[in-house]
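Taking the form predicted alone, here's one chain by itself in structure tokens.
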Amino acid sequence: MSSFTLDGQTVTFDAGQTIMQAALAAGIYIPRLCYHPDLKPHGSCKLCTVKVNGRQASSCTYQAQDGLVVESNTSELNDERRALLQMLFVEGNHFCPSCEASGNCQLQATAYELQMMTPHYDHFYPDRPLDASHPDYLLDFNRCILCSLCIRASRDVDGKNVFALSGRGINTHLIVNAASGQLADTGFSGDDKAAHVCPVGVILKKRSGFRVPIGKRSYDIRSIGDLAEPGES
């Protein structure tokens, strides 16, 4: 089989796999927020940036090739990842102790994994609404990190285009594709792929909060870096 090295470890891959896919199959963790194995890679969060033969590239979109020398777990790259995480925390309103997603949040878990100790930058404290219009789901836009996973899932898997991004630059924000701007006026349902891909706490199912107590959630039990198992796609 063809192979490349990742942080000195030999990683085999199948034709067509990306560096990210090959690393996951080998049980090697590369930080990521906008990647989902069931969706086309987007390369927007840049947390999965690695060095390929000395040059930076997004591991979720870069095709694996025989003989590549890939670096991921280095001080330089992890410093850059921490800076990205710090910016994500201050751009939104992330209050982890009171968040229903705490312990299941990939943003929080990645910050722990990369030992992010402070937000470093000044908080923006944006004025973002809640949308409780849907009978079964609540949207808390305060926690959105613009990963676009819900957009891609709704468009490419569900065929509904429930979500979209609006605005430009620092004013970019998630919206609901309805004249009213409310989730209740779309065809969104709990069976949608988009209902289950949010890496933070934007899309929340009503009447199920805190059924799994803090301390017993996914990333309370195992760190996010330990959840990449061999064979995971």
Contents of the next structure:
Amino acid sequence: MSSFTLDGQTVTFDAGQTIMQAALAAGIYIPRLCYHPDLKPHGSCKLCTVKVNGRQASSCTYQAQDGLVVESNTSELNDERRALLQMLFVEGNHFCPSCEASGNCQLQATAYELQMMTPHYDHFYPDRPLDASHPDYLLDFNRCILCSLCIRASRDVDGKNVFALSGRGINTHLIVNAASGQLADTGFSGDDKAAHVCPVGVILKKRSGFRVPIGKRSYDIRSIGDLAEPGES
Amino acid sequence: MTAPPKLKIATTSLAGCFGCHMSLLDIDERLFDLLELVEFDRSPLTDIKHCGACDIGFIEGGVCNAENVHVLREFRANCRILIAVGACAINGGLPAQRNHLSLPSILEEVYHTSIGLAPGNAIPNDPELPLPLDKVHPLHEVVKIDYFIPGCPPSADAIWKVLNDILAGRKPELGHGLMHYD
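Could you please show the structure of the form predicted in complex with its partner chain, as a counterpart to the form predicted alone just displayed?
Let's see the whole complex now, leading with the same chain.
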């Protein structure tokens, strides 16, 4: 069977698997925000950047090959990942104490895992109004990190194309694909894949936010890097 | 053998709610252990009004008015190590939720146009009151901060861990369970 080494550990893989997929199957955590095992990789958040034979690459898009030497959990890469997280935190409004997703948020949990004690940079404090038009779901764009998971889920799984990214560079933002720009005027529903892939607190089910109290949520119980068993995503 | 000189700690709350100070007090009987190693200078706990030369400054709350800036600079000028404690000190927190609104529009709504105001109500302009800043800022946007303890508030255990790390000369670290932003 083909294999590569990840931080010195031998990882076997099936033909066609990416480094990320092989690592997950082996129960090894590589930090990530825009990767979801059920969706096509996007390679945009760059949290999963590893060194492959000494050169940086996104592990979610890089095909595993026999004999590769991959480094992931190094202080150099983790310092760069922490800087990416800090930029995500200051570009949006991530006020965790008031966020329904706190404790279930992958951005927050990844920042815990990488020991982000401070956002370090100057905050942007952008003005991003909410969209509460839909009867069952709320969109809080303040927390969007542009991972595009909802876009890919809605387009590739739900076949609805409810979400899109608009603008360029620092002006890139998530939009809703309706003439009014309102979620209520799309075919979005709670049964959609797109309703369940947001890694942060943008797409929120109404009237259920605090059923599980803060302190008893997913990443309060275990750290995001603590994969319960090999193959768990 | 004489005991080593105690380290001096100053504490203050700027645009905060004193929740982080309550969490400091929540270290409970460990306060006795702490007081073997440190003594408090300027702090709401001592009621000393100005900071002398200190080893550690413990600051909760962000910077929302001119007085906050003066106090923060006094701490920076006098403390060898400054620690930003809690969400507000680190990212502005709750007070910073006004940052996407203009200050005049907020004052106008609070003191002129909101319902239930007494007749003749006006925006306060007593010279004793510090002027609000246009935006609320975390501490590190105003002075250099050496260490950060996240949380709203950080747990007593998190504060205890960081203080102990610093007192022992270690880089402060918070493992899973102690690191919280909420």
